[in-house]
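Heads up, the chain below is alone and in the form predicted alone; it's given as structure tokens.
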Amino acid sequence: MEIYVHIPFCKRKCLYCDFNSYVNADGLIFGYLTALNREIALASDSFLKLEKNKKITSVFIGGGTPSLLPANCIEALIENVKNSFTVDDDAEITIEANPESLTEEKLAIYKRAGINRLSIGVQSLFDDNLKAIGRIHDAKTAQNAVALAKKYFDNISCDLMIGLPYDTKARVCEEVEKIAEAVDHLSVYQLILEEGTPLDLLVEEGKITLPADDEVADLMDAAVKTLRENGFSRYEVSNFARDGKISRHNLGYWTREEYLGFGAGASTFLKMSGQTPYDAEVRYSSANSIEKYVENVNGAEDYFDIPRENVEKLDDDAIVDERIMLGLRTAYGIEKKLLPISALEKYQRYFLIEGDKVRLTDEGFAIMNSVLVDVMQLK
């Protein structure tokens, strides 16, 4: 089982961001962390009573900007998780960080707390792109943060966005090369223009121009090629690693490992049919609002009494759909028998079939969303 902990605080919202995060909310931090630790304790009490209590194989502290908090708060949070659950000795423990909020003191405390993996939100190594999407840091700050982090951690990942306003093939290859020299894991995401975000409005008003879809596909191809030339393997549509430095936590999501999500808006996935109040595999999330989340947790005496949102019980058909939708995101693919013959025939140029397994090629990854939607209809 995995654990995700959500820290929803940011110094400033990026222009593209529609994540569950809040700025100018310093007055809510203490109450939020108190409720967060209470939710963890309540979950511990409930799950330790279950026959199927499992060891925790990974912990991921995400956001928001977790590195915005004082490091001692993060240390106390991890200590609470370790005291509340049986965490594997070799568990992967990750924290997300923004370059401008990393300091040597924080990194030293993270390491002391047991964190062994860092995920740094670089996004771009060009200042014009960073400014255009509302990032606080500049390229030099990002590179300095990665160099500083390497003094304390040998498992570092960086996020990079493709499809930014000033992207060109040459620039994408250049920044991928630079990051690849420093780390062994890279998450390469295509910028998604979410409706209602400030960036969406700027594009509508013609103040910012983004590359066309075909251009973005070419940029992504260039990034993938450059990563391969630098010894990286693509193990998921947006994730690349070398030397075995895959993200075990994220891979768990795509292979349908159970996970507990703690914090405002955090999601949970359980398979414990018959051992919890749910009589099926279930996904649910907590309230997005910090105030509502705190109220819900503080008002509950039992973990399973905490009010939840988006509760979805999965029947057999839904489980198969998830196995297809999530499995085809990865380089490991899915069992061929899960796909109808019509889908295999229609998209044969985008599938690589190896024995009883089928996975998407790079060309297939480029149109993955369209393929998945159609496959679901053919099923």
Second form
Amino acid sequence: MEIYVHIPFCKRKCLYCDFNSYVNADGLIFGYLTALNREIALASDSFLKLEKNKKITSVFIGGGTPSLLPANCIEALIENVKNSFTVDDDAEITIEANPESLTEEKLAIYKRAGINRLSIGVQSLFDDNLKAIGRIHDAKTAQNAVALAKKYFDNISCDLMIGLPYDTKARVCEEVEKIAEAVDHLSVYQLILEEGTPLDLLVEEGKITLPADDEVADLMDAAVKTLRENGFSRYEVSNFARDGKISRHNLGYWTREEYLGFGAGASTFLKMSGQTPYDAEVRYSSANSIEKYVENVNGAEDYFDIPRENVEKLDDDAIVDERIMLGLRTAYGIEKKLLPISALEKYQRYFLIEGDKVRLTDEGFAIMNSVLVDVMQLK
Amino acid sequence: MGTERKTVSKKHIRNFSIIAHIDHGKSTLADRLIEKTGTVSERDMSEQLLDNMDIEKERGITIKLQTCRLYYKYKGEEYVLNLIDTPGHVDFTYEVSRSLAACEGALLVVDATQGVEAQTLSNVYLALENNLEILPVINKIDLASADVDAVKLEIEDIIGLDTEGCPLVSAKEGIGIDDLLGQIIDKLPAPSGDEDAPLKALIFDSFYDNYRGAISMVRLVDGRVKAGDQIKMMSTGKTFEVVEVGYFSPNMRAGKELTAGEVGYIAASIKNVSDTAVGDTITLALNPAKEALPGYKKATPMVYTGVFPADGARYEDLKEALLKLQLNDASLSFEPEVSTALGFGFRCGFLGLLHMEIIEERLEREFDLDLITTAPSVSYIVTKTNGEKIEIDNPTALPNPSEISSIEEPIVKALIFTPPEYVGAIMELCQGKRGIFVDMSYIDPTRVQITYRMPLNEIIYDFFDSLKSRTRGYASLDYEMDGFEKSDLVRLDMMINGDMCDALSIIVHKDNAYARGRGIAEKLKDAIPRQLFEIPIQATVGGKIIARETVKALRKDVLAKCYGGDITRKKKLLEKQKEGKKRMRKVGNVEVPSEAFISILKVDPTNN
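With the form predicted alone in hand, show me what the form predicted together with the partner chain looks like.
Once more the chain from above appears, this time first in line as the rest of the complex follows.
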């Protein structure tokens, strides 16, 4: 079982962001952390009762910007998780950090707290791109942060976005190479224009021009090629690692490991049919709003009394759909028998069949959704 | 129900219509007349009472004709004024002629800031054909840009009506309304007719009422009719018992009896609107009239289009909706049509483009239907090589070129009024649309009348929009049918990934085929989303490819980021994508969105 903890605070909202994060909400931090600890404690009570031996293999503190919080708060949080659950000795414990908020002092405390993996939001190594998407840091700050982090951690991942306004193939190769030189794990995400974000508006008004889809496809191809040349393997559609530095936590999502999500908007996935009040495999999330989340948690006496949103009980068809959707994201693919023979034939150009397994090629990863909507039942 | 009044003598009745160009204030004037005569209290007035439909109120036009009985005391005597509202648009000429036939007089409303327009003229001619007395009324005199003298001169020059002492009004401000009411009584003739002769009532409109069945709007020429009478429809011989007679004021009010010269309604529990055919004469079964009134020539559809439900499962709903609309709009015709791309739908015939737009809008709005319509077409007469003549209104029905000896297309006489500075642009436009110049004359130094003979096929394409954009909205257009002529026409087909899409076929002049084919191919290229394979789009004529575009294969369709394990959100995005795919039409193995079929109907006016 995995644990995800959401820290929904940011110093500034990036122009492309439609995720659950809040700026100028410092006044809520203390109350939020208190509720977070209460939710963890309530969960601990319930799950210790239910599954005494359930071991935690990974803890991920994501955001928002977790590195914005005082490091001792993070330390206390991890302490609380460790006291509440049976966390494996070799569990992967990751924190997300933004370059501008990383200090040597924080890094030292993270290490002391047992954190063993750092995920740094670099996004780009070009200042014009960083500025255009509203990042708070510049390229130099990002590179310095990575260098600093390396003094304390050997398992570091960087996030990189492609499809940014000033991206070119040469630039993407350059930044990928620089990052590959420094760290062993890289997530490459294509910029997605979410409706209603400031970036969406700027693009609509013609103030910012994003590369066309074909160009983005070319950029991704270039990034993948460069990473392979640098010894990385693509273990998931947007995740690359070298020397076994695959993220256990991320992979858990794709292999349908159970996880408990703590915090505003955090998602949980539980399989224990019969032991939860849901009587089925279930996914749900907490209220997005910080205030609402705090109110919900403080008002509950039992973990399963906390009001949840997007509750989705999974029937057999939905489980098959998920195995297809999630499994095809990975380099390990899925069991061939999950797909009808007609689908295997129709998309043979995008599939690699190895024994009783089938997975997507790089070309297939690029158009994955088109294949998925066709092969999944989706109700 | 209103208070019942005693029968009025004919000399105290005036039956009149208001004819005007759109926007010249006809409906506002009608409202003012209703208000001034106390028919509706000011408190109950909602703007433009006679325009019942939402679309009418929104667009400021009248589609269905309405009637209203007004009472007015003049020089110590009480008069009944029957106002019969008429639609102002060229498409509805047929409706206009129906209402005019029920009147002795007509008010010609002309906007003091605009002058006489093309459509005003055609309605005036209709009124003259019906031997109506026409009273010119100059409206909007309160506006700063009003030029009453110039407009008076125009009316005298173009139409030849005397404007000496004609009513000058502002319907909006209520100025001159009493004078107008007096002149209606003084200048328009009272109806003639014999109350004691056998009943002759002309049906000038009918509509369906859920409680009373099909109701006939009638003008009594001779005789009288009351509840309990057995009436006979002279065209069919069918008889019905009258349940109720009455008039509109402006809502339905039952009355004791209708007599010669009056306008009102007859309800007789008639189940089918087809039994109350417009133009038919109603008489009494016991004492029938010897011969029927002249009636009307039937309205013939001029524009045809395929109408399909965007959701194929709603075919039955579409059928129901069309049947319901047809109850009140006999000029709408339709028959089932099957398209390989769009499935089951209907081939609908309309009086014109506005009529088409309004029906489509009513289907979508009143019946909550999403529609896909194909490119409008006209009716062609095809002579086959074996001598057989067929009439087709659907491009897919066109025989093989080898079987065609000749094709004739409908021609119209187009009348355009414009300020002189746009004459060049309009002539260029008409020439480009295969127009043949007929005549041009100056109405006054600021206005020109241009006449062209043009194929209707070109008018229904994008002529009106182009005219408006080239003249910044200043030109007005009217057209009338002017026979059929042989023409060098071909069918332009569109192939998507090698498969012909029947819903996209159109009939065009050979010389225009290339430009149209290229235009449509370009539109389709933009409207069809990229798919996992390359999609050639070809325009062909008689199997020969004349234009080609390509939708490139999709290379990117992935949502990579997964925030904090939110799998549910990801699934929802995929579900949405699948929903979108479901709404698409299949042409061969290509998914074509509904918008693609609609996009080809819209032509960028700067393109031509």
